Amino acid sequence: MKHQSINKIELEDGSNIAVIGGGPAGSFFTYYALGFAQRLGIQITIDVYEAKNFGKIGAGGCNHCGGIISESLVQKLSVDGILIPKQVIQKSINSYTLHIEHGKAIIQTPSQEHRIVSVFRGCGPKGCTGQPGRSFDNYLLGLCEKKGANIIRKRVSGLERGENGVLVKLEKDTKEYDFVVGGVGLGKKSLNMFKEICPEFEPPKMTRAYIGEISMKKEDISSHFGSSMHVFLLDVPKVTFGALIPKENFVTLVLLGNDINEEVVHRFLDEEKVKTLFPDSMVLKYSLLCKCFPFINIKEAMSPYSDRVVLIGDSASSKLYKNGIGAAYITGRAAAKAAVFEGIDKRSLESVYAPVCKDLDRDNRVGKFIFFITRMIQKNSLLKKGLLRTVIKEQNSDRSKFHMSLALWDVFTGSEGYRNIFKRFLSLSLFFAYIRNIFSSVVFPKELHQKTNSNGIGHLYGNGEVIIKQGSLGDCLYVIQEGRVEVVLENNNEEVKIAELGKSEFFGEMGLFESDVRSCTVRALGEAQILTIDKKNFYESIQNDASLAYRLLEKISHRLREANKKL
């Protein structure tokens, strides 16, 4: 190892890292650390220890997760070259349906695209006939393996400080590493193992949630649930958030709140608004083939780092009452950036990684207030009716007036931080509209009409269909998820083919930097699945990784040279 000062410890050629836990947090750290090191010209070795087989059906391959990937995360992963394959996607979500005792309201996606996906973290629950290739966690581990990581299917039994690093103990072996990363979730035994080598570390505060898988026929899921995630604002004790997430042959029930137990689950399932979503012949509590009461993080850990050690994901900090995949991405990427670019000593991690965890913590404090207000609305029939009427009126009006809808969309999807969501709720026009609707007459919700034939992300274009028209205005980037497109320049009623682009390539990037019209026409060659990346998510990705701007400029320069040759 190379020391710049007494306490400074940096990665260098030949450094080795142990990542304990191969879930999303560990995988995201590994993927980005290997990428960052490659850009710096450093050769590092990463061993990922994961004893669980995510290709196994049932509890043995489960990773205790409802499995929703938010639209902002879908976009950021696509910018970084992580394109979620179709076989991993269980269902593309294009709306949220809000249920209260008095009716329902459908909140359509602002983008008019399929940008939210439901997945199985493992291969699937009991009774599933899925394949290992459908596991999201397996997919991420596969990306890490392609990057050069070693996946070791062994359980770590202990950690200990060594002379020049940290000793990772297995059942019959011990190996010393320069840096150890913990993506171990909220298992008490694993957290205590890290506490042995990280004395200031205090594990997160946690509570019990509930996840259950309800088996249904694919056609029944399409007819009863559509491509919508169903969210319930019902006055059920201990339940802060209840949702039904459609997948291919299962519907996932997720209940979040204060120590959910079996009695609370049965009470929720007995609610009329829940039962009416399912076929009349189903007895819900007997249809749950797979269920668990996993711990969730409700308050961040204290000092989840020390010299040569860092904890990430739920072990450190998470998004309050939100799917842990987003927090795994944020903390895993931040820890990788700190380790590669700054150092692996406590001071370096404190300066680069700790602020990310603290920012999540500050955001969660606002989230607690939002959920406090939500709980008050849940208990008041008049306030709930006003909320429902406001959403219904917005959904039947111009999109520029979607104040409540967009705020709730961000709450449900987790695409925005709680502070930004709170700012949406502070809109005066929203406040007065809500007050009016509390006392207005009843408005009945529109029926659910949605396309359910796409398991891809983005928008599906047919052969020859125009994606970008030369001369039109644009302010977003496009990423090809599947298929191919052609780029043509129109001049004096003639066309010159500039380029042909395929999977994972992007186009339309100039719309992000200038308010001018599009310089070329882009058409689909055969069917093409295309995802748009908005300015906000693109610039956030640039801020997190400045080398992304360099790669973009490199690609633009290459395209200009090729275009000049053809012209």
Ligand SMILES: Cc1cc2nc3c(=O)[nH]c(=O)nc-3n(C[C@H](O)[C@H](O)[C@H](O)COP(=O)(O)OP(=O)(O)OC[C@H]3O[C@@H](n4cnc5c(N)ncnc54)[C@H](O)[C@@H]3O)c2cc1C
Second form
Amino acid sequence: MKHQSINKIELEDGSNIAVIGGGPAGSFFTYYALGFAQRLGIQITIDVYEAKNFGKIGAGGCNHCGGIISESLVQKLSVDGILIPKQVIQKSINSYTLHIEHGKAIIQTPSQEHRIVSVFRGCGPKGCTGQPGRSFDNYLLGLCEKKGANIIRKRVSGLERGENGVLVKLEKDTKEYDFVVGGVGLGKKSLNMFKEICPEFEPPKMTRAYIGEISMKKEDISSHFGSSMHVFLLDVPKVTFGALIPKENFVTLVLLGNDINEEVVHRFLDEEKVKTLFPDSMVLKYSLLCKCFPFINIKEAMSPYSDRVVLIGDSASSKLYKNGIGAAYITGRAAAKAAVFEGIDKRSLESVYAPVCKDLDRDNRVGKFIFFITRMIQKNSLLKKGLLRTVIKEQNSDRSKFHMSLALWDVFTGSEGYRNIFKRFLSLSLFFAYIRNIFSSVVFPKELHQKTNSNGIGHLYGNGEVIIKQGSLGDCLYVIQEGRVEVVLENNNEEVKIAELGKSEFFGEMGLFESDVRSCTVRALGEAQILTIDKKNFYESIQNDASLAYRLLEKISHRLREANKKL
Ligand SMILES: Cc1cc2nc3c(=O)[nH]c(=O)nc-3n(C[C@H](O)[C@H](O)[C@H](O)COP(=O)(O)OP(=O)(O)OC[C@H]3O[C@@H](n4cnc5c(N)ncnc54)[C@H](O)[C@@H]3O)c2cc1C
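Can you switch from the form predicted on its own and show the form predicted in complex with the ligand instead?
First the chain shown before, then all remaining chains and molecules of the complex.
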């Protein structure tokens, strides 16, 4: 072990490191430290101590988590050559569906790619058939083993300063290491072990969250949830954020907030917007096969480093409410870089590792402010309606207007730093669009519906949504693919319904012949899938099939007669 000055301690050939905790932070540290040391040409050994067996089914074999691997982490890992294998991926996610009491909006991935995946941290929840190969944490530990680390499936029971290093105590054994890395998550006993040898270390603050695994048939998950992560901004006390994450045979329920307990979970499950997502026959509280109330990090640790010791991942700094695995990657990799290239003494870790933690902590302060605003919106139905309206309007328009959608996408996915998200929210056009939509929610209280990319042809209009507005300009024809519409004539603020049309019928034909305004309003009656046919395509069709013109004239004449009768 090299001592360059009084305080400087560096790793050298033959140095040994104990990593306590084989979760993502411990694995990322190990993987990168071995890689960096190889690059520098020094031989180090790393023993990873992990108390859990990730090959076990149920809570005992899992590091409780929603299992979303963020867009940014998927990309960073790919760049580093870590490609998450297919058997580990439960589902790839391509959209977020935002639910409030008044409706829902689907936020499509801005990249148009499936770049977010859901995984199981362990082998799977209670009630599933065990497949150790699908555990994300096992996969990461496997990568470390391939790089040369020793994985020791044992719990560390104590730490003590030794003459030239740190003593790691097991039930029947003690071993001295040059450097000890703590990736022990939020286990209080394990964090206290570190406090005993690092008096300045103050463990992170935490609160209770909730995870429940709902068993469902694969086909039901596809038809009810699709490839979308469902997030809820419902006014349920203590719940800041609720999400349903689809996996292959399970849907993971995650509740974050302030000390979530069983009563809060039942209130959430009783919400209409939550229940309607599941098949009618399902009683949710009896379908939760595996559940737990794990701690989540809400404030960073103080001084997570000392001579020969560093803490990483949840034990040091995480990302508030989001992308904890991404933060474990950032801190694990940064600690590896500091230890291999700079040194393992307090001053070296302070100069290279601490700024990375501080950056996460500063970002979380902005995150706290964003969640404070979110909670205000969550409690106010008008603000929520305005939010939903803004997103739906954006998603129905072209992508250049996706300001709110992009900001929310980043909040939900956790891929972007909170400071950047905050900057997105500062856009003036977004602010005015939001205010306009809050105002519209009062003046036009009817629910807006999103045009979804359903499998059908054309656009899906929601109940009551206007397809043609009387008095507007238009030169296209509409053909009903599914559902029904009503045609109404507005006169002196009164409406006369002149027709109801169904599947394969058309409307808007007068716009094809006259350059005049629309003579009637047409609205969807229930959901209606409508195909728009523009003038050019219509004339081409008539050229190909002249009888189409005859059928059209026949229909127009019949409609005129019906309208005359009604008027
Ligand atoms: C409800 C909830 C939902 C979440 N959802 C997501 C999500 O969807 N996506 C996401 O990115 N993040 C999510 N997170 C955060 C994420 O789970 C954590 O940030 C991440 O697991 C931190 O990794 P870590 O390695 O620091 O700690 P952990 O994953 O907790 O790993 C610590 C490991 O140390 C081991 N250990 C502890 N003490 C000892 C000891 N004495 N000896 C040996 N081994 C020991 C433990 O067994 C464990 O395996 C969620 C968290 C919660 C609470």
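Numbering follows the first chain given and starts at 1. What you see is a predicted model; the values in this text were computed from it and never measured. We call the rigid core whatever largest set of C-alpha positions still superposes within 1.5 Å between the two forms.
Enquirer: Would the C-alpha of G103 be classed as shifted by 2 Å or more between the two forms after rigid-core alignment?
Expert: Comparing the forms between the two forms, which are aligned on their rigid core, G103 does not shift its C-alpha by 2 Å or more.
Enquirer: After the core is overlaid between the two forms, has the C-alpha of K52 moved by 2 angstroms or more?
Expert: Result for K52: no, shift under 2 Å.
Enquirer: Indicate whether A33 shows a C-alpha shift of 2 Å or more between the two forms, with the rigid core used for the fit.
Expert: Shift of 2 Å or more: no.
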